[in-house]
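Only one chain comes next, encoded as structure tokens, the form predicted on its own.
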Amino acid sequence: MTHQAIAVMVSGRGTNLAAILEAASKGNCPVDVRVVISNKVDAPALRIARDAGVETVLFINPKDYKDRDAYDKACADVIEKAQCQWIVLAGYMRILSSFFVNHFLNRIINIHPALLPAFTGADGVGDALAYGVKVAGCTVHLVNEEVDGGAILAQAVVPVLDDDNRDSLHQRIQAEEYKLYPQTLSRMVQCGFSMHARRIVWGKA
């Protein structure tokens, strides 16, 4: 198994994913991704990663497996397959089962448009509008069996501006977060992090 390694859980644009593959292109960001797996099979960042040259590019149907586990369970025969230390998810919109999270314990990373622990789930970024937060911004996180619920591996802070509406402020977020995901990957590859309950400590691996 490569550290450098890794694979991405796709289902939607993959803006998240072309930002990584063209940090990783200009030597900014040193993974190797190895595997781009989605559930879904017009998902455009499918594309982006077989241009990208990837050498596995996977739609794998849900609709193919018994249940949640069965599913995860090909997912992963192809990651270990590849030989891939990280799992990344990015724009990923399936809820992974027991079996997958604690599989690859501590080695799944997600990103959420929210400064987390607040705003949870599917709409973080309208739901802290509607709050009326003066700041926003993206979380990246290990993930666990509780969602947006894992250890925190790095933020970034937007201001909310008082024009804003939901789409202006998504938009200011993505920006943060398509910076901000390839310097975590980089930072977690090359300096490592050790876990203090739920506290990460980089360098420390």
Contents of the next structure:
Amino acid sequence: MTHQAIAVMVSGRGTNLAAILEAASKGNCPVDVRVVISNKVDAPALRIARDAGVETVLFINPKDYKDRDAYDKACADVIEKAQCQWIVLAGYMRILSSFFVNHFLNRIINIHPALLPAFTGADGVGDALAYGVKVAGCTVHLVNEEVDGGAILAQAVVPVLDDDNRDSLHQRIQAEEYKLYPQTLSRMVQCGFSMHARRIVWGKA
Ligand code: GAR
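Since the one above is the form predicted on its own, can you give the form predicted together with glycinamide ribonucleotide (GAR) too?
Now the complete complex, all chains and molecules, led by this one.
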């Protein structure tokens, strides 16, 4: 089976990264996690990556760069040197520059803990709960210049229960994320996709 190299960008716990690494190591997801970049020095995701033996694991400090473009150029250099095909955002809580988005156009994927286009932004779970929706979920999408605005690759739905709080709902959503993200990456590598305006159609064009 063809494998493709990916770079994963993280800021936090890294449980999605762990799910991708596990799926890859079990032969269920044909990706090679070659690079992990964090913008946070204390992100537990860094340890997960090192423990899994990822080749290049880096904390790149935003404070060392004069602006967002300069920071993103440094990240892009690492990703290009490692010849990664896809850039996978897994809890990466930093807005990407236009430079980065256009440089890797249609090669950056994100997972968001809400059913887009509803509840974009930093607290998708809390916003959905506060709104009173009865179903919630997660979305895997391509990244464009609009925050959480790119074409949708896959979605999964969970119920919202009467006694949910932010954490319980997020947990239920994350259980779906751990399946959906590796599955979607597999599909991208194995089937490819074409884009028709905003619609993704699976299969080689
Ligand atoms: C995930 O639930 C992901 O959907 C969310 O952050 C969490 C990261 O968890 N991403 C966003 O909210 C992006 N807007 P993890 O670090 O344990 O994978």
